[in-house]
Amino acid sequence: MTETIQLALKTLEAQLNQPLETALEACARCGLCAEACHYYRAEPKVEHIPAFRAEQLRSVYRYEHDFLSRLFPVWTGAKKLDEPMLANLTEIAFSQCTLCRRCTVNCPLGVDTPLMMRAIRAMATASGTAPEILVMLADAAIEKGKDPSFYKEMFLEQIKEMEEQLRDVTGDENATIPVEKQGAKILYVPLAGAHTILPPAVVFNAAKEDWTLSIFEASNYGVFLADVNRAKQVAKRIVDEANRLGVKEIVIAECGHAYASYRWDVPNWFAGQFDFKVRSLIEVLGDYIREGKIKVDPTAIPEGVTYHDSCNLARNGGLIEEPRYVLKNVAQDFREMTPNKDEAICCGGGGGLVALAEYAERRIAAGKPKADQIKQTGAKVVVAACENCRLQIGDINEHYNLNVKTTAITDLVVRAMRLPKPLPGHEAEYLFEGEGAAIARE
């Protein structure tokens, strides 16, 4: 047995809590999974079916923990694990499932076959043969926490720049974008790029909110390795840094998977450490417009819109009324995509897929059963509160023809509070407004 094996066994093993060998013994083989997933919707091929992915891993798990798999293989496929078959497991897990979850919704017994596709996650960064591109993106943020001083000058240069453009477009000209100020009540975290930073910090400015920018992004890539200590080591960051400012919230970005990482892991990873509120930056829209903390027109965006539900903000994250609330107050014309909320079909680019350029063509083919939904709401405007799915929308906007535009929830916000300018990027927008826009803004 080869070093490679004996580590992947080995992080099986780590992982052979209830839960999981819960998942490992319960399925039924009844198929009921197979509509509830994209990739088989799109391909209805049985590799597709996700009690089929599941069964690859099983197993394994049968030969490690059944004498009469060991016995007798043939009789209950039972396989010995080996390189070709690991080889095999880890592109299933991540090029053949995004881990949205709807199957696990949808099995009559609950079974959960992500969190099998995420212990073979974990095997395959433990052995060395998860991609390479994860693994790299995840030690680069955990060296950049180790010494942020390496690229925070050049940072605050940037932010300088972003809040002479804040001043431009709002005509306030005591509008900040605040970093690293001690006592604020908010800590927002954004991605990485401007796209994150100033649209938020127009909305923070015009409610007034006592807040401060995050040095950090919020993604996190060891989630999507589901290596528990690369993710901690990522999330540490923002724990330490919220700690020594005394915030009293974290607001995230619009992110699924950091959205729900910090919601539901990190309060229990850092347990004691961890006194903070978290909620989703379109929590905090959806109160400013409810307490009038911000003005918002919707007859700044007449056209058709719809919204996509990412599968960690709404089926993971239970963030689903939100950011309808928020969309039916920015726009004239909303429209929802059927099945939506918590049964809405994945878009495909989830589970950090989109950063694996060598499954592009697989991930665009998955992604025809959320392009024939947008199709058949007629909208032109796709909002979508996630970064990696508007990522990937855009990309099966583009291979299926859809002709939509795809935005997030807080570039709609600042459009309908109709800013004396748009902001930088955004001024083909204000095409779509019609006349009424121009005198409205005058």
Second form
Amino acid sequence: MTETIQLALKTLEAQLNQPLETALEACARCGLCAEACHYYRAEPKVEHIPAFRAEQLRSVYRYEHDFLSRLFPVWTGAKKLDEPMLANLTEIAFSQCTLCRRCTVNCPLGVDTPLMMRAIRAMATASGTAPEILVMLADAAIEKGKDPSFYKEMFLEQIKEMEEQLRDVTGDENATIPVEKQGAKILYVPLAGAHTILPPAVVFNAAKEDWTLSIFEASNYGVFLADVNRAKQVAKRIVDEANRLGVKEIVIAECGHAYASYRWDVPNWFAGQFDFKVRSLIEVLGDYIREGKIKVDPTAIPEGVTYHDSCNLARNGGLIEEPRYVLKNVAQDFREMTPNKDEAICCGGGGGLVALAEYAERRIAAGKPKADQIKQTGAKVVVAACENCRLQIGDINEHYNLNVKTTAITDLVVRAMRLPKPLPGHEAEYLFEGEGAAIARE
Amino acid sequence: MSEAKLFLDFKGLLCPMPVVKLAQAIKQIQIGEMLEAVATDPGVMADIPAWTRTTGNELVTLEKREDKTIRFVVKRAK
Ligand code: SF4
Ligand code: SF4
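Please give the other form, namely the form predicted in complex with its partner chain, since only the form predicted on its own has been shown so far.
All chains and molecules follow, beginning with the one already shown.
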């Protein structure tokens, strides 16, 4: 047995707990999960049935854990793990499953196929066979945490520039983007890039919020690798920052996996050091509108708007009504996709897949059911509160000629706030002349 | 005059896509050669140095230009 296989099997063993063992042992082979999976919907073939994917790991598990299977593997379909099998498992887990959990909620036994796909991802990561780019992105994030000094000065310069833009678009000379503000109520954690800093800054300033911006980004590629060690190191940067600043609450940018991990996993990983409330930016927007802390014009966006439920926000995070509440307050013509909410079809971009260029073709093929749903709404604007979903919807928009514009919720809220000037880069979409407000790029 | 072997345009790409594309592109040049790229997402100001530090490649230049684009040159070291 090679060292790679030893490491992979050791990692499988280390992960075995009651939920994983239950998933590995319970399957009625009814096939009901097939239609639940967007891969199968896009291309109905046996390899795209979630239970088929799970069976690939089950066969390895049986060989390791079932005496009869070890003696008579052909009888039970058990297989001794070798390198080609590990490569196949790795490819399945990283390119044919977005960990969306739609199969699980549609399975009469609740079989957790994505948990098994995560187990494979962890095996691949530990044995050095996981996609290199996900490892690089996780390690680069950890590096930033070890010594932020190598980029902090540049980061602060960027923030100063954004602050000028903020003052320019809002007309508010006192608008600020505070960084490392001791004792602030909220630590807002953006994604890398201005597009998740400037629009929320507009909102926080308008609401007169006591907030501060994190110097780190919310995304966590350790989560996609199912590598708890790396994922914890990435998250620790923010936990430490929140503790250092003494904030009360961590608000996560519009990002599916980051919200789900900070909401559910991080508090457990850092029990005793994590005394913070966690909210998504969407919840904050909802509260500001409800409480009248920001004023939005419900007529500002006349074009048809539809909302894509990110699996991590809706099915896995329970954020279902909040985004709709916000959107209905800013969009005149809001249209639902069918199915939606906790039954929403995955766009195909989750699980870190948008970063895996080698599987782009597969990812776009698996986005066909979402493309069909978008087309059926006839909407011109597709809102997604997750960066991965937006990137994927952008790609399927191009590939399937949907002719839509993809945007974040915060961008629409800012548009409905009717600032004196549009945000940089959004000029074409805003006419800012009342009646005429429409997407110019139709 | 840059001595880069490869020129890449990452304008309009949001993070982490510049890093994803850079990691792919670096394989197209030899060790010791350089590539040059232009990006617009300010996230690259942190992400590119973090990537070169962890992968052992060399960040030769990283600069914000007058037109607000960000130019960087990376030398393949591994
Ligand atoms: S729906 Fe559940 S029980 Fe039926 S085949 Fe799929 S995983 Fe197995
Ligand atoms: S988690 Fe989603 S992508 Fe993965 S097998 Fe289940 S339905 Fe398919």
